[in-house]
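Just the one chain here, the form predicted on its own, laid out as structure tokens.
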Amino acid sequence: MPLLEVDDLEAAFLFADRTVRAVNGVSFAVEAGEIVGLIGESGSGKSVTVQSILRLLPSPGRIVRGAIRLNGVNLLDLSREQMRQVRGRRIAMVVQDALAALNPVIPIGEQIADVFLAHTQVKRQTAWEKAVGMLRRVGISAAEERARHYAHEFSGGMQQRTVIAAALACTPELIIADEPTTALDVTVQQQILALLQQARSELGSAILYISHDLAVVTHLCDRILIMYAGEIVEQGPTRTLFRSPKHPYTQGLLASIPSLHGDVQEYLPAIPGLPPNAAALPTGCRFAARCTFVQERCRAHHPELVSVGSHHAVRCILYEATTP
């Protein structure tokens, strides 16, 4: 059994005038242990489709159809009181802008304190104690007296420790990593890589990385899951994805990427045009207008997420003839 399966989600967000449809049917499943990238750029889907495994979509968001389950248990049948039980301690959030998450008036000791004191049998000294410890294996130097310090006082790097050692507190089962490097260098986005494989090799902790960039995933992620206007288009052994990526977006994406073997004066490739309307979704292939491959079927038919390999699977009509 899959530690997390999402199972035909829907999300919505139902305005006066309009339904704006930001998930569609999505499915995927992540294994103990596993690393998990999902793929795509802005508006694609990604961060709804983590609101709705938190049960934290946004009014008018609704989740619309689809089961979240943790080991076996559906997440959406959980009350209010039992979700706030699982998060924190059972799934745990790494979010993008860590400086916004933390609270600028308290100590971050105090902060990761109250995680343990939220979700476990302590009292405030021992909490205390163990925040500290958590510093400490995030690498923060001189814990004892950082721990004393506000969020503003750290670095973007050290920030982003404070926000990952939050979040392995109560050693999570599952990690849910929401594109946690983007605002820093080169140098701090490799220190939190390895910071998110140390969790997963030490802790057992499965991880969900949410990103953009599928530079970044390469040598963090078992899998991969390219999302794009709401549906996954791709998904694949990391790679297998890399070496032959079958969904024309996906070969768009990595052809974007920098090579250190190419000419510095070489023009990246671009995907032209941009994601639909998710208010007004096209009948057919939601790629279509930005597909080099285009065919008049593809504004009529609607794709299936079809096998092409061992574990690969594709959305587009150029390999729905080799379905089983």
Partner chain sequence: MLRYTLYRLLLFVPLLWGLSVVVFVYIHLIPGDPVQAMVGASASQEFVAQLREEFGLNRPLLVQYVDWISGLPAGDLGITFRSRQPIAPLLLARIPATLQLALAGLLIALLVGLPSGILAGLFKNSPFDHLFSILSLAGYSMPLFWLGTLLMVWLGVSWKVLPSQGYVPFTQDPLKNLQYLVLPAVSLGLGLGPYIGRMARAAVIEALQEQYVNYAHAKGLRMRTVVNRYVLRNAMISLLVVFGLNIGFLLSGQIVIEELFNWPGAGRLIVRAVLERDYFMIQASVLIYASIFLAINLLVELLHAYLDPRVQLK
The other form holds:
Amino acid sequence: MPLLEVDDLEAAFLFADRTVRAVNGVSFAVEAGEIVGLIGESGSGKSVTVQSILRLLPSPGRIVRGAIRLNGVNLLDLSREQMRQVRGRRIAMVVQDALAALNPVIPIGEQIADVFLAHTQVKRQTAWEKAVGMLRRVGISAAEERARHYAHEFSGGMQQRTVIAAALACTPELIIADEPTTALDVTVQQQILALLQQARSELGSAILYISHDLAVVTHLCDRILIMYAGEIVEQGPTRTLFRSPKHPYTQGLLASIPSLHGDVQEYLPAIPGLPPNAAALPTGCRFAARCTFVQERCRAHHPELVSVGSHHAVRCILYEATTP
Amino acid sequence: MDFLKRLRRYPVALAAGLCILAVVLTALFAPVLAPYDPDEMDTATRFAPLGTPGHWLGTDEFGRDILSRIIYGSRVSLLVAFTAVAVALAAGGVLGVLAGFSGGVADVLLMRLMDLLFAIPALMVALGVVGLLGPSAFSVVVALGVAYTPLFARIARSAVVGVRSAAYIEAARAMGASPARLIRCEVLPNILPILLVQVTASLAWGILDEASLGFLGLGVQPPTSSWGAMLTTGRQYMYQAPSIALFAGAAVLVVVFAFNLFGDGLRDLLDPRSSR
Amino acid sequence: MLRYTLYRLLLFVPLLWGLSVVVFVYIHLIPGDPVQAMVGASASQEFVAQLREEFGLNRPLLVQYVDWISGLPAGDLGITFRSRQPIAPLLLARIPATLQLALAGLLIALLVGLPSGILAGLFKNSPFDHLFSILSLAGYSMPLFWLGTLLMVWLGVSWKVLPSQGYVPFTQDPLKNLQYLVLPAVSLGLGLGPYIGRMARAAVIEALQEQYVNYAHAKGLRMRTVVNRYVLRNAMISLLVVFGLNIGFLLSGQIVIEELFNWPGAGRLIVRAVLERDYFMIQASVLIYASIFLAINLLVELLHAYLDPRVQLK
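Let's compare: the form predicted on its own is above, so bring in the form predicted together with the partner chain.
Everything in the complex follows now, all chains and molecules, and the chain you saw is the first one.
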């Protein structure tokens, strides 16, 4: 049984005048201790998928269909209180904008201590000491003193470390990292990624890593899911995906990564065009409008996700025919 | 018009807007609508109670018809509030634009001055002005106009400063556009929504403050009928004729409520982010 | 914090000086001859000239200003025009009554506005919130004196529950003093409550949209912890700031309430000065009122700096 199993998830925002279908029938699994990358442009539904897993969809978002199972238990069936006990203890979250995620008027240490107080039977003093311990563990020097500081007194990297400390506090089985390095400069990025890898090797936590950037996740992830317009369009082991990307969208993404040997300045063009409006999705393939290989049939026929190799699946008409 | 179409989606604001329109029309056509001359005294029918045929809202201490006085009172309220806000809008707008465009020391000094004026409550400023000019409709207009000026100056200045630094203004300037043209074409369209909301809110204030001054005996002087003054006399004759104070107060409440509702709706309508 | 406090206090001095200039200039800029206005148009030219001489109004403005401001630090606010009494003791005698009413009114306003506004904000778009929005807007539009009159007639006169007008000093008869306080304080409180409620609602809604609230939920914190430590704590800080900015406006309603209930506060003194067109009294009281509001603003700013660690940086 996988650790996390998202099964045919469909989430939508029901506005008064329109319905935005952000996630449409997404299914995937994360095994215990595995690091999975979930890649897509902004608006592809990757963040909504994450919010659905934690059941923290902002209003008027709704999970319309599907199941989200953690060790076989459907999270959507849990009571509010049960769900609260899952968050932060079994599934922890690391966010992109650490500064915004930290309360500006509460000392850093207290915000980590709050996690212990919420999930374990400890006294405030013990929680504080444990929080200081967590800060030390994520590599913050003079942790006793720094714990009394406020978020704005920390550097960007230290803010992100604080958020990771809060996430690791209760040794979660799954860490969801939503673009945790986007706002940081390159050297700090590497430190944060190393910290996440360390969490996997030391705590055995699985990681679902969300990013819009394939390049960042190549060395981190065991497996990669590519999302486009609310669906998974390709999934497979990292190596396979890099060697033989099948979906034109994946190929486009890979092509826009600057070559390691080439000049770094020389960015290759990103895929031209914009993803479709989630309030008015096309009937056929959702990528058709931007695809270089588009055929007549693409605009009418919505392709299924089909297997093209071991653990490798793609959602494209080009591969549907070969596997009837 | 697009604006009217969108207004239809805010039924409360629309109703409030219609109510304001009705009050404005009442003020304009007061001589047609009022059943009596508001100043006509009739000692035979002093303190006629509520529901007296011919005087449905009763009469006051001089036998004047209360309904007619309330209808005529709307003229004072609206006229004072509209003129005062217009004065504040003009003065504040000019000061704010000047401060915003000149920048530097002039900007700092002007805005410090506005901050100081802002620290003094509007009613206090108004009391000072009326104290020096003597109570009259003109004094009230000047008083409230002065009191509301800092608000508009702040809005105008921040808009000018915001627009001034925008790249397209630099471009327009480089092409030789004059400041007046810039204000008309670039600044004004940008701040129109905020100004509109602020004007509506200030009109509500203006009516309330005019009534407060009237109540304190510092507004329009008798025998002109104004809602504030009616409340003062109404208080003296609370037992003989409760309807004087009751209806004058209700008139203020209804009109101010309508302006506030309209302002609220306007804010939501013009600024989609502040959806309630 | 100490350094910040000293810095702010130091800045307060030029601010007060600026205020004195503004008040002085503003009163002298108003067209018309103040003495003529005070004694009326029928007074003889000689009489007016004599008065101008007596009050030093024939001197250059700068001399008048220096004369006026040099007395201020010692608490000399000048003398009244009609009774020729020193102004400072007159104003000072009114302070206890004014302060008592202001604090009682604010307390009631907070008790009414704060819980309802917070609840409306936390349960935005719920039926309670809609009810709150309509009621608070109606309360916001309610003329204070009308509300006071209704309460006075209803509770004070018809039911004879409470004395409707007047004042007894607390030191003389505490119970009577409080009985007299109830109606004006409730009127003021009910008048201000809607403002505070609306400010509180806006502050809570703003705080709820912050990412750290969302992240607090993601950390699995209990609802109570999230609301207390992540929503309300931050909302109350921003409410404090808005409150500080609007305090002058909030308390200007008190002038009307004092007049309505014959409450012998500073507000009534000012209204009388305005009616009598006592130029010196108006000048002094506007200065004092505005200084008090500036001082309250300063206090609020210091409190804000103490509560919000980000402030002192600037």
